[in-house]
Amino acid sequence: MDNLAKRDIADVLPHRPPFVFVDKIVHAEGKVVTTSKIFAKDEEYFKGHFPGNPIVPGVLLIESMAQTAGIAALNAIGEFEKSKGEAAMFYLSRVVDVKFKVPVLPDEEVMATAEVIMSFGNLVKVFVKSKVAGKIVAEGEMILSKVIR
């Protein structure tokens, strides 16, 4: 979708703070979307994960990739504006074999890429990966379910 990278995240995702784990859309073309997120060192969860040795929780990396996957799914089917008079969105239905390869530290920029690899009915299969400084830190597949709200 043209100009997707210039859109406000609040226009694209249904999530709102403090549960938005995409700072900006870096690239969007067809079935592939790349986003960025910096997990700031002053975030509350770093106080407990882990004291003296903070790392980004894996579940938050998964959520960041899932939000990126939702944007990719919307972009792939061209439904950012409206679908039958109502906005379409995607729920995370399944996380498939996500592997964490390297811990992510506070204040590192995470680049998440999602590529729609298949759709069937209201389901979309997406390959996701996150990188820090060009190195893969997590990757796997997700299944998203399309809903109309």
Given for the second form:
Amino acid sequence: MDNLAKRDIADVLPHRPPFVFVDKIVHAEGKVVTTSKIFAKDEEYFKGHFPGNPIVPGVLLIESMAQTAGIAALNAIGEFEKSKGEAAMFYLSRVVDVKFKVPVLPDEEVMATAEVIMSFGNLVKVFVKSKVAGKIVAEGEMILSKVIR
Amino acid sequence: MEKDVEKELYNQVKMMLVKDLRLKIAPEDIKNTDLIFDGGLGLDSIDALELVVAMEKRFKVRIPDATVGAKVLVSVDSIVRFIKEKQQKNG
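Go ahead and give the structure of the form predicted in complex with the partner chain, now that the form predicted on its own is out.
And the full complex, kicking off with our chain again.
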């Protein structure tokens, strides 16, 4: 399963620039996937969020967590191996109790770990934790809906 | 005695619906026959997953798939029936 880490993100996720918020898959095993993402300091949005005090917008951290959750969901259901990432994808259906504990700064490496807790029908519940230098910066639950594309 | 145990189970299921699915009504306002989905308590298919997780956590019973779920997640009555059956099987 760990060979997922060697694949190009574009082979795994349906997202494309400028809306890819996973740089690479660090680890993937069964229901647990860890990714990394660096929000580069020259990104346009840092000019406004906030002037002179750039921090990574929470919504982008959520998107990064959701994309990681999607990879974990694919990996957990084994669909990735079957479909090569082309047949199934996941839509974000619910975000539950996401907490932002520490602001994330430009150029920091954010490691998101997603673990599939339960799947039922076409729905998957995933717990995601994002860390910077080993410290939790955000965590919460997400529910994803599987769709065939 | 058995009646009391059953009444308590009904109360626990209603409490689970209100707390874990964040319903904006009091447990005692839920009727045993109220439909959980299809416009009854206003829950949707995403809540079904939350309900499956909550039942496993609170009552240690697992709904294995959506087919069983469609039969069990109908009303408080059907949920209580399922929990009782499972708990009797598990001794």
